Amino acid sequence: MAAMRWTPALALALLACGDDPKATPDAMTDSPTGMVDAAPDASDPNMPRTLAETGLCMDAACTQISPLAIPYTPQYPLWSDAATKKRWIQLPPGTKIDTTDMDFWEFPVGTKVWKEFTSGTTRVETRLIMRTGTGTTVNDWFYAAYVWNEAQDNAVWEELGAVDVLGTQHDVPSKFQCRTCHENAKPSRVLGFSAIQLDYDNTTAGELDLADVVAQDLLTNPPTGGQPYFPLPGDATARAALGYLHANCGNCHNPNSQIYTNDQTQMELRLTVGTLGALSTTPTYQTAVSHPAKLPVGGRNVIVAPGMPDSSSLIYRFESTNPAEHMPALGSEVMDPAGRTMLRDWVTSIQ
């Protein structure tokens, strides 16, 4: 039997099932009903329908941006299939971001952060995640990825997500795929805009970085020293992979994630500030170098196995092109090949 191909057309039918095709069974109980939101009324500020209306562009095409959305760069970036990307943030006014927590900041109600993808020349869409309530839950925060028109003037929020948008192979994530991924790196939700991928010098006129963001007093409980503050440890190579799988992994492999939590795996990708002393106390090295796989792959039963990266099931899975074992399991269609090598280099280097 041939493969079921998803479309937006398709995902409506599953819908009305009360079924996401694309959402894990946990996902689907991030919603209270397990069905998509009734569609909102154009005009509701915490459900804006077109980017134009989120406040980050001056004109629908956004050829002009706000003054009030800072650009940022986060240091380990996410690969996803090739495409640029752009990023802003937007705090209320007179604001501070909680960080009691340095691992997990929470931002404050009314906070925006988007994300523009660009593949080849062509922009694909630009997402949202913005924190609407004062609550802790998933009802509290607003995720939408708004898709361009081919003539590069508009863009609109689509719920179900898009395939192969524009004449690309990129793929526009559903509101429930962005809470999978979101709603996993919880209470923080944002992912990118945080102590450890934002603490380095960024030399890029007008972007933030954590030196930037603590000068401002935008933090309540602001790192001290210098930049950078929190140090990753060991070598070039060891710092490349730690801070590439802390980007690309560990949204979803912390103790925080429904991954983790229900059993499927405790390994921890994510790196923590208070860990930073020395490679052998990192999260990944803890949990990951030299420990058994829980659901060992392709013969591969030790997650990562010093010296030997081809019996190590995290470089397996990272390679492998079958959609049932790659990871990361959203997000991206193609390996990343710059990636594979640093990864690659890391096992091998690890005596």
Contents of the next structure:
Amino acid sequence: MAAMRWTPALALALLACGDDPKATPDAMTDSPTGMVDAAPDASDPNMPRTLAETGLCMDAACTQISPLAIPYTPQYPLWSDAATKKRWIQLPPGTKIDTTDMDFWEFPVGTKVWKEFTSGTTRVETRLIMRTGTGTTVNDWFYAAYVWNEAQDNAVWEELGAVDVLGTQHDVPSKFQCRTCHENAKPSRVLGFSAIQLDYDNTTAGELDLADVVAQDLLTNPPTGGQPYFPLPGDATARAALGYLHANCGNCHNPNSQIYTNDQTQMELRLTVGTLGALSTTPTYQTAVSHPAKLPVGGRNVIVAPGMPDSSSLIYRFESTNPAEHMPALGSEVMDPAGRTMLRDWVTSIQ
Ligand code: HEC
Ligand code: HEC
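Would you generate the structure of this protein in the form predicted together with ligand HEC, following the form predicted on its own above?
So here's everything in the complex, that chain up top.
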């Protein structure tokens, strides 16, 4: 499968990625991804080569998770072609997450977050994001995918990713692709362990939700009140769509992304806690609903045309099989059928 195939949209997204001062347009020459391998993780012998070395597990086969790695689940997960996922976070003992900006949490140096992907019953890869430095550039973060072997007893770092692993249709992204999504949500980088994503009653035993994070005193500036601290406005149809767009699109479409700062489009699909008073005040409504498309496709000139999904460029792009137009620009090759219904129902419902 060619999930991470080269497309114009991907080219733009990749060019938009990272804030590495060395990755100037001049330097973006020969690499097929349009990005320069300037970060120190490339061949750094100190970086963990196997999943076991990252500290997630007590054994190489990772049948026993370290008690320091705490599981959680974001309320609006990223669609990744129907793979099943598990996630864990580990903060260095005694540290807190800096939540001065509730919309962009800053994680302490040494933070590790893992995400394991299972296809059917086969573990295919486990990803790691680790904050390695005190600075604020891509060089202070380590992104790695550890690909599982057939025996399911070892997973090894593959910097450049892998295609159709273990006979499944699952593709593992390269570290450049990790950055395309995660480096567009600076300074946080961590996308699913956030105020809005944790703000629901997670009843799975042992999993953290926002109330647990507050109770454990892990935030420098905790929210006040109770869960949900930041309820989304609107009816169930609107809330589902806003959450879906936040998780699947907002990582690239937000004001801290270079897609925005380079003025490719000013559309924002990432929610912020201070704009949830009414649907009309959310970034999604402010910048997409009834807004002209900067980059119209398929003759659709409006991003979200109220009541008219077939006239909305957002719906057209979501459903398009043309890689130059399809959204999300990276991360899935099969359109999410539930996401499609959710978005269409929402656009139809807007008056
Ligand atoms: C298409 C965009 C995209 C790409 C490419 C991508 N990720 Fe993510 N990743 C996300 C989103 C969105 C989340 C949060 C939602 C979730 O967990 O389902 C996430 C979650 C994670 C998490 C859990 C912590 C967090 O940020 O919420 C880890 C670890 C992770 N990704 C690592 C990686 C690594 C390593 C790569 C490259 C090998 C990678 N990701 C590629 C979008 C992406
Ligand atoms: C990996 C980064 C990335 C993700 C994730 C992503 N996009 Fe985009 N999007 C882009 C880039 C880059 C452009 C501008 C280039 C282009 O037209 O393809 C863009 C453009 C758009 C536009 C055109 C806006 C305008 O002003 O005309 C729409 C609509 C859009 N995206 C919708 C979405 C939706 C809906 C999702 C989630 C389902 C999504 N995008 C996820 C990178 C991304």
